[in-house]
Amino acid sequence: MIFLSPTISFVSAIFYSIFISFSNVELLYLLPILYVLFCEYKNIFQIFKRLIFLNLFILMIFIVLLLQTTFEEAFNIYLRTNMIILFNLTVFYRSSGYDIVRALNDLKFPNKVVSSIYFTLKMIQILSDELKSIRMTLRARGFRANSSLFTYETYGNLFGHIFVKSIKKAQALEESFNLRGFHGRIYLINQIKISYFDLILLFLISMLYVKGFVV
């Protein structure tokens, strides 16, 4: 597989999705989906399993559309909303979330915006750990959900649980981080490396931009 920059895969996919979200489909903007899905070669599967299971939603909203709207319109749309999904899903597909705060960093956004961009993925990375053990717990008693009055209490718990456990676990990290003298910076060790697939990556978005502006 070829690892493309996160910050380079970042900036791919704010200028990839923008131009897709105000252009019509086009054979020609399929090429940068194509390239980051070879780049994702090995993937390529799972990549469009979950493209499927999103598709779920995006079908509904073709539905409502082509309640209101043409046809054809509601397809456009249906279209370039997975093109954008889809090339949004392959880009990031290996990434832990985290390389986008690296990619803000790289890009020197404000220390703020990239701090608070940080700890919203710790914290979500952390409830996503509480909520795994919780269900392992469930299923080790043997609960099945259904729609009996005990399930809607067991899920009120749950989420009263979990909302209590951020409020702490989010003290915690505030107390954790004054005691290492945190002032409003995270410090990355990560510097920006381009390679030539990025440069390839660049130009193929840098492309699209250019043809849409001679046209």
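So that the term is clear: the rigid core is the largest set of C-alpha atoms that superpose within 1.5 Å between two forms. Positions refer to the first chain, counted from 1. Because the structure is a prediction, the values reported are computed rather than measured. Compared with the form predicted together with its partner chain:
- Once you line up the core between these two forms, the Cα of Tyr93 stays within less than 2 Å of where it was.
- Core-superposed comparison between these two forms: the CA of Phe150 exceeds or equals a 2 Å shift.
- With the core held fixed, the Cα of Ala74 is displaced between these two forms by 2 Å or more.
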The other form holds:
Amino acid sequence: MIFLSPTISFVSAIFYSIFISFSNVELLYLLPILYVLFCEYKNIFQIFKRLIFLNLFILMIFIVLLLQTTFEEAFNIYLRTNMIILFNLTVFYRSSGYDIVRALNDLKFPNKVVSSIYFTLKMIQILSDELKSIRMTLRARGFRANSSLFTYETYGNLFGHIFVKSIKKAQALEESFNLRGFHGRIYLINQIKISYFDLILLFLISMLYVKGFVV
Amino acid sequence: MHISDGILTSEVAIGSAIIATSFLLYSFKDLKNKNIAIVSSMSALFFIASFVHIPLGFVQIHLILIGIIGIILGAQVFLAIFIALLLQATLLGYGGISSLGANLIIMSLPAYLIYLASKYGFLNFFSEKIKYFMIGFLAVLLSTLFLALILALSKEEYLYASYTVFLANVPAMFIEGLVTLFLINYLKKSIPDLISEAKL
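Take the protein just shown as the form predicted alone and give its structure as the form predicted together with its partner chain.
Full complex below, order starting with the chain above.
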């Protein structure tokens, strides 16, 4: 598998999404997707599995459009939405989220935004672990979710517990900020290097824009 | 309730991005260093809520909890939801990058409106339990209305999709209301100071 720089992946995802969102699909637009799929060839099956799962809402729009407009228009929207999702799923497939923080830091996003995203990822880790353990406890106690008031009460208490946990973690984090003299900025070790593979991706995305403006 | 990339027209996507950016700047203006921790934790909570699917007959719905998150964060809810939506779009494929502005309006504006309604006592007409229920119920109701409005504004052909989305989300409004009611009751027992600070 080929490792693409998170900064280039992030920039490519933005420009690819914007370009495809407002264009009529052409075969040429598949090139960046084929390229990123080639970079991620070992995970292609899992990526397509996720894409199929995400198709529910898009299928609904497709059916509604099919009833109201031409097949071409409905199919165009269906295809372009899937193309963007597939591209983004592929470029971020191996991302843990922290590389997105590095990418935003590289792109000179405000320090407070970068710090907030970094701490959000930390919190997501903590809260997902907590959620997993509560779910296991509920399963061990024979709880089965259904459409009843008891289920909603259980979920209310479950989220209440996670809520309390997150507030307490936030307070602890705030105290450690004060102790460490936090000024809204986190310092990241920058190990990002741009390779030829990144340049190929950038070239493919730029090519779409050049074609869009020239032709 | 996320709008995927490629669905909206350029006019609606750009217009909603401009509006969402102004909300984001407004949110960012008052962000203090000490608030970063709470913004991050609420953002994570919104992210996590999408993992929990609650069965409703043959289908499953997921919670968003924006009502209570809005009350806790106030104007900073725009930044918290923006972070969660950005991570959901990139890591999970929910929503998208070109539709981020529209999704931010759909998810965070109702949360802020609920905060304002609570702050200015518009929810005090209800009894305590109904008020807690309304925080969750109204948040999803407004969110669905914004979603339907943005879809309908984007293309005339989406009008029927808007009606369908709205009707499909009616059960979600009641479930979110009930879960929020029990959640706030739990918070009242566990961290009463927070609830009294929020004047709930």
